[in-house]
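Here you get one chain, nothing else, as structure tokens; it is the form predicted on its own.
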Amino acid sequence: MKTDYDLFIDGRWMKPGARFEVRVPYDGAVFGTAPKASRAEVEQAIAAAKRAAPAAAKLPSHKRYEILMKTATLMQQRTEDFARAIASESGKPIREARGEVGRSVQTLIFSAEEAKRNVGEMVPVDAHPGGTDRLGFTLRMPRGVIAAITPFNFPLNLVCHKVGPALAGGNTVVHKPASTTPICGYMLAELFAEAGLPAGFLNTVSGGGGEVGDFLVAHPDVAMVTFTGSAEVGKHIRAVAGMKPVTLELGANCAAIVDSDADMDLALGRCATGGFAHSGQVCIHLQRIYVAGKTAGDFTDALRSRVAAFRIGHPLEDASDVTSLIDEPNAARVTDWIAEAERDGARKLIGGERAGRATVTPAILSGTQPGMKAVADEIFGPVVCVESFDSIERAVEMVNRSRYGLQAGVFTRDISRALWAAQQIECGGVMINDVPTFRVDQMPYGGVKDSGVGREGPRYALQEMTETKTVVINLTGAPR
């Protein structure tokens, strides 16, 4: 399995001026090496994408479909290689990594299908008195060069969510993967080349955000930026991008409401998964749980028992439920936030200890206050805060007391209460009888407030990545 890659620019592998090591977060072992691009090398990638943009716009939709489908097929055939790469560079447990590969295949398939549906609509211009004898319609036109900047936590699927729709819409792409997890991005570029993607349509460059990311975002030949990451970096990107459109899928401190009539076994199982998958390093990680007062004690005790059974181990071991955070500084930050909450009166019911290089044992906090970092900010670690509520109105108020608004969950058997809560909760998606961590890849996905702007999911990303062009034909004088 190849783990050392060069830059991928204009359909060719190019030796970089510098390289860096990619390490397994769990134990620090070297997994591979990746290129550290200079600004001159990023300039080459942008120039290649710009040269290829006219050809990408003209490529028939059936060809786009075929290339995306072939890439999906190749990926499925190499599931284990991709899963091992995901587990090794991101620290994700291998079982979850295999799931990410399966999702990535589906994302490419959905993108391929959207390539055939990238159409405008008829516009009834004659509905206006001034539009008599005119025929109107819209076209969906590619934007051109799209800069795709992706995070470490889903180093394959979130790349597919940007590259797939961009190519389906007739754009070209310059992709910058996260510096901690670049290998999957280069492996994907390799697949696209094997599938017959023309040179320059996809270019992959890795390196630091200050050296590569800002230059890429601000470059005048980049037509659009699509980014997934923290709210702070997203705001910086929006400022640097100027007038070019951006889609930003940012952070969250997602919450779930467990009402007194909920199916408790269902809620417990889903909350245990949503709170601790990938050590909580998921944008829609379940960070806050609000449980009806009469059931809160039993729910918390049962959740603690489930968490105690999690097995901590190496990401490549099939039995591992929890491995590590992406690096030691983030592990230290998470334990610091837990300690701060305890100092301010919260109770740590289980976990929250450092174990090994970058591992934090799964933790449950109770007795928290809204201003604590573990509640108010995105912890991005294996921590959930469980509190009780006395009315559904109060629970919704507690969910909304956040600067974020990505997704939320509501567990109840009362459909009226569920729909009322769905309308009142301030976020991009509400999952009924499920955790906010639920996502399938064709659904519209994105948030409000500090959770970002725009939507992902191939159909919705494709709309963001294309322009609407209006065409009106004057039929005056035509035979009647």
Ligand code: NAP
The other form holds:
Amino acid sequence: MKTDYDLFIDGRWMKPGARFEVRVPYDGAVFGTAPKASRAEVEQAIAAAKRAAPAAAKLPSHKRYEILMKTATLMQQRTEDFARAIASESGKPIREARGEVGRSVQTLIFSAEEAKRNVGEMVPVDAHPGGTDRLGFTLRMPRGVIAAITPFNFPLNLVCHKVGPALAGGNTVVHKPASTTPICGYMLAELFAEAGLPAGFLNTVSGGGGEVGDFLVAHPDVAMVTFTGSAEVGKHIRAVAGMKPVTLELGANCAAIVDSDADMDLALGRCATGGFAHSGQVCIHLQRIYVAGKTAGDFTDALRSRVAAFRIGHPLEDASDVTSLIDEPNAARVTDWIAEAERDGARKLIGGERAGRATVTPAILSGTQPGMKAVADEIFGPVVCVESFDSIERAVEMVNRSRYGLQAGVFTRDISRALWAAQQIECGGVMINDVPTFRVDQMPYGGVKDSGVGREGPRYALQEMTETKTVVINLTGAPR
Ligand code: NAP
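Can you swap the form predicted on its own for the form predicted in complex with the named molecule?
Starting with the chain above, the whole complex follows.
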């Protein structure tokens, strides 16, 4: 399996001026190498995307569909290679990595289907007295060159969420993957080329966020920026992007409410998954659990038993449930936040210790306060904070006490309470009888507050990635 890649610009592989090593976060072994693009090389990628933009806009929808479907088929055939790449560079357990490949295939298929549904609408122009004798409709126009900047935690599917809809809408793309996980992005570019994507439609350039990323965002030939990553970088990008449309899919400290009438087994199973999948390095990671007072003790004990059974190991081992964080500084940050919470009165019920290079053992905290970093900020580690509540109104208040608002979960058998909570909770999506971590790739997905701006899911991303153009025909003088 190839793990050393060059730059992918204008349909060709170009030797870069500099390279860097990509390591397995679990043990630090070198997995591959990727280009460290210079500004001149990024400039070439943007120029290629700009040259190709008119051809991309003209490519018929059925061709866009065919290329996206072919890429999906090729990816499915190479599931194991992609899964090994995801597991190796991001440290995601291989079973979850296979799940990410399956989702990426679906994201490409949904994108292909949207290529055929990229329609505008009729506008009833004559509903206004001034619009008499006029016919109006809208067209969905490609924006042109789209810069796609992606994070480390889903190094394949989140790239598909940007490249798929962008191509479906007739745009060209310059993609900058995360520096820790660039290989999947290049593997995807290779697949698109094999599927017949014309030169320049997709260009992949890795390198530091502060250099390659900033340069892309500020470049006058880039028409739109679609970014997934941290709130801090997202805010910076918004400031640099000026008048360009920007989609920001950012972080969160997601919460779930477990009401006293909830199916406890269901809630426990889903919370164990939502709290610890990929060591909590998921934007919709379940970080805060609010459990109805009467049941909180039993729930916490049962969750602790489940967490104690997790097996820690190498990402390529099928038996591993938990591997490591993306790097040592992040492992140190997570244990620091836990220590800070403990200093201020929280109790650590299990885990929260460093083990190996960048591993933190899965942890449950209780007795936390809203202002603690482990509660208020995005921990992005294998930590859940479990607290009790005495009324559903209070529970919703606690969920909303956050600068973020991505997704939330509500476990209850009472449909009225569920729907009331869904309306009151301030975020982009509410999952009833599930954790905030639930996502299928065609649903509208995105946040409010510091969790971002805009929606993904191919149908919704396509709307962001195309411009509405209104056409009005003056029919005055036509035969009556
Ligand atoms: P990050 O540090 O914000 O980096 C994300 C991407 O931005 C990387 O490619 C990074 O490049 C690049 N970047 C860094 N500085 C930049 C700059 N000044 N200008 C332009 N680009 C820049 O995030 P991460 O640690 O990779 O990912 C974790 C974060 O992503 C979490 O906050 C998580 O919640 C969020 N996330 C959100 C969603 C969602 O859909 N809402 C999904 C997944 C993840 P380098 O790697 O070279 O620094």
